[in-house]
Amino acid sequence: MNARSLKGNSPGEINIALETCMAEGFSPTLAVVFISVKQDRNAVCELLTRHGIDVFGSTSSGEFTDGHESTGEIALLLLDIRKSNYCVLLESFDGKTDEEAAATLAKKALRKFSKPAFILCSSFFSVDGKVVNGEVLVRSIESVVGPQVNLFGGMAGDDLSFTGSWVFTNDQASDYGMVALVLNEDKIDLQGMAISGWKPLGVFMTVTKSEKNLIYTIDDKPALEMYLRYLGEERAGSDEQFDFFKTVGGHYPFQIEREGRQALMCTPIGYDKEKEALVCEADVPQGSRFRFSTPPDFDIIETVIEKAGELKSATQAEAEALLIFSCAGRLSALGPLATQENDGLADVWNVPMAGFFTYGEFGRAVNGKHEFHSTTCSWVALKEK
């Protein structure tokens, strides 16, 4: 496998960069495309299709390549990989449940390869507000393929506009679906990890009333009041308007207890002032126990990079390409440190890299189980055998 990363602020810039690569003798078969909703993704797909390049794509909330980070632009990882070693599948949720769609996709992958691995991107919510359940996607694919399945990726973004996110291939697109780059793991080696780096803070609290992704009470007190007072933030109690996600929600995710599994990181993305409720990015079952997270600092990215180095040393693995799926909350909370984190992971593997800031992440937790995550950095290194 050969790989190169490209970036651009328009389809025209991508065209120039692509033609330069191909003039140097590089002949990619596959493009991993992370693109702002402000850009013309159809034009980019048409360009790649003209060159016979398969497309696996997702809209972003910020995108990055080696040494470069942007918002509102386009990032590509071009791969020269044997077409017999992968396929790209898109599955819509329209007319079926998340579970049914994920199971259908997994069965298609098994018909293609006896040992499929997945790079998965799904929409987070549709243009008309339908929300995708990331936990269901992971568990449904796992139930079909088996618990040993390798699965990494993230939920598509929309530049934090929360108006609808998209996944796409050369000639298909969906704001309520998922796209999978299915790899033949007998021919492609994957090494990856999903880790937040955030440390738990304080005592356990209990969600005493909730409905789907709305938390009404914590320890029988209004959830919004409890959350903000615990963090010393009072503004939502006044008439003042502020960006909840960028100010507090993205900085202080919940760490929800799960028996025998890594705690679920769950980010409050907004609030309902009238109901005094927190709006979370994922469903939170009533009765859940959780702790808050420590303030974001440099220790978070040090932990992520150190764990990547430890995995590489332990496995003695090599790589030819790197994909990173980092939560949009990390960019909000860590600021420039998020760029250092992505560049640090690229330095560990020393290969071409591309990634984007997501609305939820898929990947293998430190304890070895694949999970749906939040406020997490999920990365995967690839090598063709």
Given for the second form:
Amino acid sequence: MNARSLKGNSPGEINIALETCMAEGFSPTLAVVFISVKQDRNAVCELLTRHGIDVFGSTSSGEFTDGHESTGEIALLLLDIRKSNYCVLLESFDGKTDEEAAATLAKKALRKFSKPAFILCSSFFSVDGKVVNGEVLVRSIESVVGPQVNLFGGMAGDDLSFTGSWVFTNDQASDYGMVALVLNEDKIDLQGMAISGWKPLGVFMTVTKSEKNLIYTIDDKPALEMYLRYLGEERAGSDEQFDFFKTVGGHYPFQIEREGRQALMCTPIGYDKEKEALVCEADVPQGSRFRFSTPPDFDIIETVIEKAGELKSATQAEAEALLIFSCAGRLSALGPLATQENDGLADVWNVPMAGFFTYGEFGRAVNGKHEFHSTTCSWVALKEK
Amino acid sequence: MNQQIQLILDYFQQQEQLSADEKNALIKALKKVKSDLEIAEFKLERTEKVKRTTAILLDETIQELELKRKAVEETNAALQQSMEELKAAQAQLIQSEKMASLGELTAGIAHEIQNPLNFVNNFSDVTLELIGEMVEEVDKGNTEEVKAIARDVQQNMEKILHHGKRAGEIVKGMLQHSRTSSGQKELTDINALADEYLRLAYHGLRAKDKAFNATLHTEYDENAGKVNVIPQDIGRVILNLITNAFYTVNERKRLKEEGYEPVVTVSTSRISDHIEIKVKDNGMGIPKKVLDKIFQPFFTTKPTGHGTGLGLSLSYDIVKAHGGELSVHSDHGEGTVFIVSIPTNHQ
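To complete the pair, please output the form predicted in complex with the partner chain; the form predicted on its own was given just before.
Full complex below, order starting with the chain above.
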């Protein structure tokens, strides 16, 4: 399998880059498209369709290829993977639960391949405000395919506007659905992991009143006021210019306790002033126990890259393409170091890479199983056997 | 600073005397400097921010913990108060249980006192008659006969005194049983203690229920000897076990099974550094599902008003306090044996 990464600030630029590499004799079958909501998705899909290239796409909150990072632009990873080794499925959540939709998608994948692996992108926030539960998607796919299923990916972004994120294929798009690049694992090798680095701090607290992704009270105290007070940002309530996500939310997510499993990171993405509630990236059940967490030390970048190197050495795996799903909170908390992290991973595998800043990641925890995460850098290296 | 780097970059770009390779190398180096500077600036800014935020977060956490500590202290105080009230209630319940078992003993004690009282009355009657005879002999001046009668009177008075003391001992024992344990251990003849409470329990039940009858077997180990125990406490345990045994054989007898003969066996044995007191019955047996619960406080299978559910629980605690074990083996429908095992060397 050959791969090329492309970048551009418009469908036109992408078209030029695509034609250039095709003129060099490269004939991709599949395009992994990470694109800003500001860009014309349809135009990009049309030009790829015109060239007979299948599309697996997601909107982003910043996108990158090896050596380039942007916000508001387009990043592509083109693969000339055999068509018999993959399929692209899009499943809408409309009219069904997250669990049912994920199970339907997994069953379709199983009908296609006996050992399917998934690169999954899901919308995060529909245009009319419906939130997708990434945790449920993982558990549901796992229940159909089995606990050893390989599942990597991320939740679509929208340039941190929180107005709606999209997933799409050549001819379908959804702001309340998921798209899966289903790979035949008998023919495609996948290696990857997800690392966070955020550290718990302080005592356990309890969500005493919540509704879906809104937290009203923590330990019976107003959640918004408490969260801001704990982070020294009381002024935020009256400051219209206050950028909640970039200033606090993206840096200080909650670590929600999960019995017998790694804590679930949950990032507050905003607040509802009228309801005095915190708006979280995922549903937070009433009674959940959590701790505050602080951003990783700067050496997390080295850790992520070292762990990738260790995995590569241990498995003696080779790769032909690399996908990275890095939490949008990482970009906010690690700034230019997040770029170093992505480039460092690309250097480890020394293959074309594309990725985007996500609203939640799917991936294998170090020494663990596949989970839904937040704040992680989740990457997967692909090789056609 | 970055503007200055940009300025230098622009300058290099315009220098025609530099070769393309030289330009590229310089531009690359400057871009690296620019990137390093950006990262350094970011790190500095973020470190300051995280330091400040973490300090506030910790401060708030400490304040929160302080509030929680105070709340825990208040809860502790309330808990302490509740504990004291609970202890008082428990003490009352234990006293009630003692009084309840005393009730079971009353008829037996009455029966036990009746014997020495009969002796006292009979010997008093005889002594009165002898004194009448002695007065007559004095009038006759028959000194030798007076002396002989006086010796008989003396012997009778000794017997009256002996049986009076025996009655006194029984009353003392009864008072001891109802009194809060002094906690004072004393060397106690285990066979005598078991036998005393067996008789008291049996006569007590017979006095209440004339129809009750059971074969009592005793198998006392002659080597049982004396053991350092709190006699009224261990007595209470034995009484409780025997009373339960009588209750269950009586219940089974009510079923009128053909050929059923109620038998209660009390035995003692010294095994190495332990003394064992076994109370065995051939009553109803204890169902397996309740066997684990019988030592729990307030657990009873008896109908309401027939048991406090504290007897076995208290017995268990008493035996434990002696460093021993109270165990049970039971086959439902076959009978039960309770084994009190007490170390002989427990201080």
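Whichever C-alpha set is largest while still superposing within 1.5 Å between the two forms counts as the rigid core. Computed from a prediction, not measured in an experiment: that's the story for all the values here. Positions refer to the first chain, counted from 1.
- Rigid-part membership, decided by the better superposition fit of each C-alpha, differs between A180 and M205 in the motion between the two forms.
- As a two-part rigid-body motion between the two forms, the smaller part of the chain turns against the larger by 10°, taken from C-alpha fits.
- On core superposition, K275 has its C-alpha offset by 4.1 angstrom between the two forms.
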